[in-house]
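Below sits a lone chain in structure tokens, taken as the form predicted alone.
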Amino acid sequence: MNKQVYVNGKYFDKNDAVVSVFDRGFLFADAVYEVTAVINGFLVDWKAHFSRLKNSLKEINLNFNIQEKEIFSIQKNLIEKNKIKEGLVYIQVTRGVGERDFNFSETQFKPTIVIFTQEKKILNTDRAKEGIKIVTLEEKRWKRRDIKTTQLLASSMGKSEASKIGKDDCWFIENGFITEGSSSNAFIINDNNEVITRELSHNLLGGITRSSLLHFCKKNNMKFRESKFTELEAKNANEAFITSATNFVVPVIEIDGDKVGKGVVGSHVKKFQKLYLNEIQKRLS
């Protein structure tokens, strides 16, 4: 069956869905984007991916009248008419068609918007029942990661070289600190059974996901702590983990060959895994 896919208010299969060549998209990846889960065709946490898909818009001045509702009944028909019980929804917005031209401040552009679906298991993966091992590498990104813009050349060479030595993925680091992974947020226990994570500035990307386990752990009295953490004090941590849309609740077993804890998925990381995927269902729409 193929796929549908939402191009600039009409509906295509993915083999005719096409964009300009000279969308600002394509030319200087002048675009953001928002990926939200699906578990059992309902999208999860949609009000906040939306409200930073707003957000990162604004952040690059780029106009477009969106409408919340709108946008979500896209995103419906779409999970209907592709059929997706679990999987993901992918928007992209550009700043449009044009002239290719650095400055875009003297142009009206009609922004362009794209959305589309993908199967795929994000529930009782392999990595989430038995980790992931993973690499450190230099910060390489630019200095805006707070905003979600397909500038994503460098994480997927970061993913990439992970991969090349048999690693599953990467955690950036910066004047010595971890920022995040190369499409996720970083987390270790401490001693203390204090979970920590990198707190919100320009240098790192406001998950989701990583605000809605801070809720949890608030909720249910668990400690918590948002600042910066060092690549030994990880190596050092009891347990690790990262989360993101795309992953949810994923441990961290290795880094750069050492093992974290026991080189096993720990009690904590678990009893999160759990929590979240419990409180998740009330967030379901």
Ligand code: PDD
Contents of the next structure:
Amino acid sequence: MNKQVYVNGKYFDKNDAVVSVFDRGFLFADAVYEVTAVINGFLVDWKAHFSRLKNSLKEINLNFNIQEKEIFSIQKNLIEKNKIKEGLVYIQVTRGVGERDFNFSETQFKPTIVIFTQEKKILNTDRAKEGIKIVTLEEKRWKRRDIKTTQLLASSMGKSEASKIGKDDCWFIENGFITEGSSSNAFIINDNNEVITRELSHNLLGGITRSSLLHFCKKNNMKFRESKFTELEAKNANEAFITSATNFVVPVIEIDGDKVGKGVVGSHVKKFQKLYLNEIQKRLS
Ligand code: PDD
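What would the structure be for the form predicted together with N-(5'-phosphopyridoxyl)-D-alanine (PDD), rather than the form predicted alone?
What follows is the entire complex, opening with the chain shown before.
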């Protein structure tokens, strides 16, 4: 059976789900989105993702009273209909359909909502077990990276550039400091076994996985610090890793061709992977 997709109040076979070519999401990337992990059919950190979606809508002046219960039940329905055990649910809200016009302030739009699921391995992936190799690239994205918009071309080009030279992903650098990964938050672990990740600002997305991980660190009396770090600090770190809804915790073993630590997955990252999974399992059970 073909997968079902939700568009503006109705479920469609994925081949029949369409939006207008005049949708501002298509024409201007005038849209925000969320990606929530599904494990054993359960949504991970759903409330936090919904709350960030509301905030993204507010930040792009998209005045829309999105309904929490309704969205949750649509997402649960899709997980069931599409029999997703492990994977993700994607939701995108665009400003809606209208004449192509840069100025949106004088028109009343009806937002477009699209929700679909994707089957994807999140646990026990090769990436999680063996780690990934990354390259650093100059930051080319806009200055409000805290808003989860669908303007993802710079990130997409960055990841593709990394892939072309045989690497797995990129970390962006701005004024000498790492901002974050193409679609993940960046972490290092220093000689004092302290976990460091950049403090929140307009420069990076406040990851839900990042926030959960820091919460679990606090709860388990593990040392962490939210502050900027340079490429050199990252290369000299003992260990490094990324977090995101579709990766959870994935080790970084190489940066720009230099090994991080011994160039293999370190014991602290393994500990964080375990800690994260244990805590998530508790929340889901
Ligand atoms: N991306 N930073 C960026 C730029 C991201 O795109 C993401 C997530 C994160 C991590 O956020 P979270 O922990 O809430 O997933 C950080 C998702 C997975 C995506 O675009 O597919």
